[in-house]
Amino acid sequence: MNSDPSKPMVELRAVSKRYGDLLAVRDVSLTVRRGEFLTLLGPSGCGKTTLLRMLAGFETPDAGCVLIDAEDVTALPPNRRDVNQVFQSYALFPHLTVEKNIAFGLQMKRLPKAEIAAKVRHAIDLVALQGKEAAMPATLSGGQKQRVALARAIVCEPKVLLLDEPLSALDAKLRGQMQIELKNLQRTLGITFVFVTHAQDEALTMSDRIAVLHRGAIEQLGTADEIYHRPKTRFVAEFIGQANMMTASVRNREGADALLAIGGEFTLRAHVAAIPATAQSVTISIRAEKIQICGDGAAAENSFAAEIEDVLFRGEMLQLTVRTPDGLRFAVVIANTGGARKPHQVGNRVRCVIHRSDIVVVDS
């Protein structure tokens, strides 16, 4: 057994998987560090669940190999891999109590009864299910069922825990609570987690790194901050959060600055380092919350006049659509400060500011 902490816990080396005419996974290479919480994020059909199933051993890649703790497990069945999986449906045994559900895997390993009992008690404590040991699954809430499924998966102390959209069946409030609990549990255990979701908030909240998948390939791999603030492609910029995507022509380059023109005479200054040296036009991404509303005060760099065309109430946030005199529209998200004074109403004239560091050039 390899226990070198400098070695990755999981490696996918140029794996591909085809179902008939559909190439579900295209030449994906990925390493997952020991003790890391890595999320596979993307829309339905992007290949994330297929990747997870290849890690679990439920699918065999048509090309490439899968390594767990430096061992090639590509040809091994699921029961010979030191991994466990938590499913979206929980997959609990309905005829077994909470305690017996959790103990099942340990019993299959034929561990001594005293050791099984101790490990089950510890797992129950970790997921806060004290007092539910004798309960049947049908009597549990969705959150409690999820905790049982987690306890059953972690009690065998796998090297890797695979989680396939495990929170999708929960309501919004419980889902948020479980996101925090799941991340805290992972930190406590130090087990490598590979998590699959299509929900941006889950990925951004819990992950050490995120692999964004699109059409069977990894579009970008990085931390939540990197993925959100510095998307590399148009797909990542549009899939994560809310972004204004525009095509801009490069007017000129002056030292550290580049002048970008959008739709004619509307111009913005950006960092020249972000612009490819020979590019005459670029695709830019500007996050909606990065556009500041500053009233009709003095003009600043990258400031422009606009009129509020639409206001959407989103609780703690307001989403505005503003239109410039020459017809460009920007989505703007600002904090909803509330109160009797409502300066952000349809028809109001405002001045907007975009800092050059918030203009991100992406691959189109």
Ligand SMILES: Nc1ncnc2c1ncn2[C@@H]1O[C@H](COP(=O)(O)OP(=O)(O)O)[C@@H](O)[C@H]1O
Second form
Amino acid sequence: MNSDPSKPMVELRAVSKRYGDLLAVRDVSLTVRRGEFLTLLGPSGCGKTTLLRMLAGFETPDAGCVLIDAEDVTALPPNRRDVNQVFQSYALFPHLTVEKNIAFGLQMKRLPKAEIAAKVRHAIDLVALQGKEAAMPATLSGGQKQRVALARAIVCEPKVLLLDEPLSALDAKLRGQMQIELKNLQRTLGITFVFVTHAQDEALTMSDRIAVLHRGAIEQLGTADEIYHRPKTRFVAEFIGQANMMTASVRNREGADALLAIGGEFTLRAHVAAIPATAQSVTISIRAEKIQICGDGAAAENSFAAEIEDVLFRGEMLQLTVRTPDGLRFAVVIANTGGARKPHQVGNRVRCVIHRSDIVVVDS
Amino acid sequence: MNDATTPTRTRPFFGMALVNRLCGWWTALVLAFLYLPLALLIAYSFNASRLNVVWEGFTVRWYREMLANEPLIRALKNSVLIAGVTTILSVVIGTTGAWLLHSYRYRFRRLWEALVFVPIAVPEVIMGIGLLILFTAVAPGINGFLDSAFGAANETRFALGFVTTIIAHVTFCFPLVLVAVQARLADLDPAMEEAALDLGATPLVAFWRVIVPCIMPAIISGALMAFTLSMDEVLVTYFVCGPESKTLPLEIYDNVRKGLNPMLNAISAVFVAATAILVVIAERIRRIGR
Ligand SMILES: Nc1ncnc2c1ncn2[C@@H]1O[C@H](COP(=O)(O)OP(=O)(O)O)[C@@H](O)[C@H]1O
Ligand SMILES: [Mg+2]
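Having displayed the form predicted on its own, please output the structure of the form predicted in complex with the named molecule.
What follows is the whole complex; the chain from before opens it.
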């Protein structure tokens, strides 16, 4: 057994995959740590599934190599990789009971019958499917199928568990619940998870680290906090959450301050350290919920007057569009605490404040 | 619309009722046309008269005669044997063929798929003559090989008989299995095989333990269709079967040429009943599989 804890569990080295004219995965290098919950996040068609299938062994990379637990598995077929997958469609075997579905992988490993029975029992307990052992997959609900698929994969105690949008077929409520259960399960078992999703809330909730994919390449790799608060590229800033993207010219730098001009007269003060030393013009991202709306507060830094142009009721949130006298528009999201008083109405004049550390410079 | 709509409203409904009734009659007529010969055949198989036209009372004499008719029973055994072996071979060839066409991207894939159906589409006489020519052409070669392999004294000869009949039947029976299985495979979740591989099954084990059970309804219904077709086939069989492998339809046909005989009604009635049962079973299984 090769399980040096300092070595990464999964390593992709400059992996590329081409389908005809389409470069589905381009030169991706990525390491996944032992016991880590890593999420591949990106819009549909960005190459998440292709990347996952190369880890599972269903696709062979055209270039680069795949290492699992420091072993080069690039040429190994899926049945000889110590990796299991939870499929988006669950892919439960329709002719086998829940119990036999879960036992399948262990039977393939030719474990003794008693050991299989014990492990299956344990897996069923883990995913809370007691009483469903003899049920056929067709009689289960979506959530139960999901649990069987999960149990069938984890019972094999793989080095890495691959999950391809496993929650996408569930309704919103169940999805939220499964997110928490999945994360707990991963902590309990200590298995390395590579999770694929296009839903940012799933990624942000569960992941230790997130790799944001765009057109087959990794745009940014980092913790949920880093990805959210320090997006490196315009794509990441726009894909996750709601951001105001604008081009600013760097007016002057004095001490720790930099003065950014947007449009004509509108200016914001930012940390000079956040801005590339020689840049004349930068793209900045300001998250919609970081813009505060207050009654007066004229004295605060980066405060400006604006008029509410549009209000969208979003339940716990209000989504506002505000417009400065110079004609700049900002999207603002605030907690909907007003209740029936409705303090924010179209036409109201408000003051907005942007904290300087919430101004993030991204590559454009 | 005014209040006077009530009386006129029945008009279109009356028209529809008429159309419905006409359609009903038409369907009944078509069914009668299809099933009347079979019904008459079965009825007359119990007729005491030697002549089909007059009813002289109920008897099972023709069934007893049929069971005592040795050539007929031998032909029945031949037919069942040939159809049985044909079905097994058709299932193996049809299922693996469908799986290969389904899983791999061949060049000229469409052409291969079309070629499979040629034996069904070609007129049976032509298929029969073609196969006969083939068998006569290869027979000396094969027999030469057998002689050199087992010595000139060996009894095994390649001649028209069971082997040639079965080969001929397989050529037009396996496509039935192939189509049924192919349709089923097209509906199958592609992740099914991948899930098996992912759990450590080799491709062969995945096929046997996961794919085959998933497509089993299609295999069974294809097999029943193949069996029925092999049992019923006359023309191709006429060309390629030898004296000892004469099938039941051929035996019946030979008898008919000697003159209609109530015993033939009896054997035909049995045949119809057996075929009907198989068709119903095949249809049931196909539906369960959905
Ligand atoms: N087998 C294939 N043949 C051709 N193109 C493919 C194949 N699989 C995926 N693609 C293409 O590769 C790109 C990435 O696909 P995929 O990895 O499935 O994206 P994602 O999972 O992020 O939605 C898509 O444009 C898709 O159409
Ligand atoms: Mg996908």
